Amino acid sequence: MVRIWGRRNSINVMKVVWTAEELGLAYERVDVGGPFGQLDGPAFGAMNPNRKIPVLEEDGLIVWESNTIVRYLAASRGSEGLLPANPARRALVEKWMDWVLTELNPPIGTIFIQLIRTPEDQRDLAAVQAACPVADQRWRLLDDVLARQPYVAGDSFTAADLAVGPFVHRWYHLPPPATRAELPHVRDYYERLRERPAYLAHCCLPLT
């Protein structure tokens, strides 16, 4: 049984959670972390001394960081569709979910710690307003990739559409004073991942 360790509004845990639904594996999630507590434990340190989730665990073995847990699932399930066993075709794949992490993530992380998950009062606009046209660039980037192929890294469904698809939902449903560019590919791209139902019901998720 595989079982992952993350409070499910956390956009880590979504891409964890919805990947594993995409595979159709059973699995038991344990909300910790945020209202839940437990990070400071000595039980959750003992699995991921970073003290931050998702954690997955399987058997005895213990994965953290997300991407790598997507990578994990895939792989060990033999899930060539979403992460391909090519070198060649699997950096096609990997170098998007590596793009997410250190372009796309940084930016939208600040404008989303600033409003939604600090007090109105304690928010930090100017990092706001800094932060959009960073983040414009990015999304203005893949709308280019998006206008000449359906899928981030291609023509079909990957991992690199698990990496990517929460942070699209996650843009479009940000409060002002987050501005949005006109991106006509990436909303065609977020109806796209509508359609899967997992995605629906593990990403599409009220901004807390």
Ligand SMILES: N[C@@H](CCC(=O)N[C@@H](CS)C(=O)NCC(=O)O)C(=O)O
Contents of the next structure:
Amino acid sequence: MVRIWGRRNSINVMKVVWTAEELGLAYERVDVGGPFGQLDGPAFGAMNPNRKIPVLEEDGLIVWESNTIVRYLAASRGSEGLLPANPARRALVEKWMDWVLTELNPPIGTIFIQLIRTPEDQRDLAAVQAACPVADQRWRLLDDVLARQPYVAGDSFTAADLAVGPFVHRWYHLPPPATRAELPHVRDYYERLRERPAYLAHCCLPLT
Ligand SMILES: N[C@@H](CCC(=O)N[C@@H](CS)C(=O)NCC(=O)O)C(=O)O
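Mind pulling up the form predicted together with the named molecule next to the form predicted alone we just looked at?
Starting with the chain above, the whole complex follows.
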């Protein structure tokens, strides 16, 4: 049985839970992190010395780093659809997973942490203002891609969408002064993702 450690409002936990659901896996999720704590304890530290969520546990195997967990789940279940075995086709999926970590997450993470997780009187609005145009640039790049194809890595739903999707909901629900450029293809993509029950149930949560 798969066990996923992490609170459900963590974007990286969402990605993993959504993957498990898309694969039809039986799994158990344990609330840790954020208000649930426990990341500082010795038991959690033995699983993940980074003291971050998510962590996946299966038959004695422990995996941390959400994208690696997504790849492990897809590959171990032989899901060619989510993660092709062919190296070239696989690279077209994986490059977007890395893009999320290195390009998309930093500006969105800054805006999210400041506007949602930081008390109003302690917010760094200059950091938000600096991050908004960077985020806009990242989304415009994706909008151009989605003008030519329905999913991030091509014509079908893949692990690239599992990495990008949770950010799309987050982006559309950030409050002012977060700004949002008009992005017709990202908007259509968001509607396409919302047709997937597991995306709606696990990634379209109120921002907390
Ligand atoms: N690169 C890591 C990032 C993990 C991470 O930053 N997790 C955050 C939640 S999204 C965390 O553990 N925060 C501490 C907490 O929840 O208490 C991954 O993709 O798994």
